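Listed next as structure tokens is one chain, alone, in the form predicted on its own.
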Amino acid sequence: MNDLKIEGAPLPDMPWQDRPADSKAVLWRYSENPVIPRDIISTSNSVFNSAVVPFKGGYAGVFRCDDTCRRMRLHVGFSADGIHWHISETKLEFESEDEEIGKFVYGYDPRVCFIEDRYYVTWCNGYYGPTIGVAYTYDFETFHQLENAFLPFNRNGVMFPRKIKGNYAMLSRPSDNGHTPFGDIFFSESPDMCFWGKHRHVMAPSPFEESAWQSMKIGAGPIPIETSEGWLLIYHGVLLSCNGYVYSFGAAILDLDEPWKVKYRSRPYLISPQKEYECVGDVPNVTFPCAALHDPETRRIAIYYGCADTVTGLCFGYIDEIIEFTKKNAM
């Protein structure tokens, strides 16, 4: 794919390891997984399903870290080379100017998306239920919340990185208060980041019979990568066993100007739970995506995902391979 172009910002120095000599994988694992553990801090029982971007030089991130009360709470982390984090101990508080939204119940599952000229958070935030909670922050020392995005109940709120026809763009998984046993990907756009609305649907499970990896609840993962041949989209998907659920992520292409319109869906996952830290842990057998780093010169890209709801882990590969794949093996 040699006429491929990818939009973004140069990354010439992301975190990268070459694939395996013995591998012929699209997406390749960090070899020092976990790449954050889940003590990283001293008050937390596992740190996962965070968010990570480029930010002066460096790279800057916001992480659940569920606590040893078990509560799910944010917290900001900063790093020189993406791989080794310092992550504060204080957990993000959040300022707003509306005491009504700014109640703090919980925190858990963010995204950070860069547009214009400041970093948009969307969270899973805790309004009589999970909903799609947003701030905005242009040094991730203040951060302003917005209007909840969605009402009750709302999950995995994901920005895309511009306007598309003059609005702000949002996909997110419509839920239920509990272990949702259901859901599909609905994208929804703003004006202004306070009224959202005309939601489309944009995918749902598959058959199982097709592909059981995704055959019971789908949800967006990292910010979406604009391509010449499309949003690439890196997603997770739920397949319910004999022994539970199991977590795994592929990838989809949308078309750029009608995002709820996919040109290109993979039958067969990229990443699913198969290393000891994705297999054992508080939650046995997840692998979520949540944030992505690309380099659009080498079109390489660089996922974290949680493991295990307990640890972080780090893959690599190619986009313009992800790109082929996704086509190659499409529903």
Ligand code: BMA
Contents of the next structure:
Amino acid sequence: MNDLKIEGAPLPDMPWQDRPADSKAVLWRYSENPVIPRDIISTSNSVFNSAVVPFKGGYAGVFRCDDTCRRMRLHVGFSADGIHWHISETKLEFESEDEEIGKFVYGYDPRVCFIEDRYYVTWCNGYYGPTIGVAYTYDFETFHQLENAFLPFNRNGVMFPRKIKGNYAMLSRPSDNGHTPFGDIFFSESPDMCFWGKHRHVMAPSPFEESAWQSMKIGAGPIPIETSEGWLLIYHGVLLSCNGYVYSFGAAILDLDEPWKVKYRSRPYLISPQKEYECVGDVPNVTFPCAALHDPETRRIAIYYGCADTVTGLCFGYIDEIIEFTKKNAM
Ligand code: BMA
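Right, the form predicted on its own is done; let's see the coordinates for the form predicted together with ligand BMA.
The complete assembly is shown below, putting the previous chain first.
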């Protein structure tokens, strides 16, 4: 894959560890996982499913911090190296011109996407049930909340890092008001970040016999990465086991101009809950990616993922190897 072209700003100093000598895995875990403990702030029960981006020579993020009342909250954090984080003790407050939209009920599973001149935050926003909240910030201090992208119920709103054919683009996963036992990924676009439409179906869960880890529901993870092979999408998939839901993640490659067309989708997972911090916690057996950092030149990727709905993990890989793996193992 020597001619593979990867878009994105250079990030040579991104968090990284080489693949362990005894590993042949496509993705390998950070040796000091969990990278963010559950009690990094005094009010948190757990810090997981969270989003980070490069910011001013370091990193910034929006973190899902469930508090000790077990309320789902978002908190802002900063880091010089992407490993050691300072997370605000107080919850993120959005500014909104509309009282109805700005009324905070709950927020979880944020994603952060830099487009043109600002950072957009999308998250699962409580508005008569879960839907996709949208806000933007320039500085991670003031956040301007926009209209919710969709009607409830919806989760896993993930923006593309540039306009596609002139419109903003987002993946999402229509759901129900509970622990949704179904779920397909859809594509939607918007001319103005207010009105979303032209909805297209992207992917359904797979037949159990084909790929059981993604047979009950699926949802987009980190912001897709643009490559000459297509958009690299890391997504989570859920298996319904006799002991409940099991969340793993894998990769797909979407057409660049028409991202609802799936070019390749891997049958095996990349990461499934196997380490103790992924198997034991408030919700056992969950690995849930929400963000990735990458460096186009070295092809390195670092993926942040929630572990057992309790802590945040980090794993590493090479983008060209993930693409090769996805093509070779495509359904
Ligand atoms: C999903 C979301 C995630 C969570 C996962 C496992 O429906 O609520 O935030 O990590 O369930 O509990």
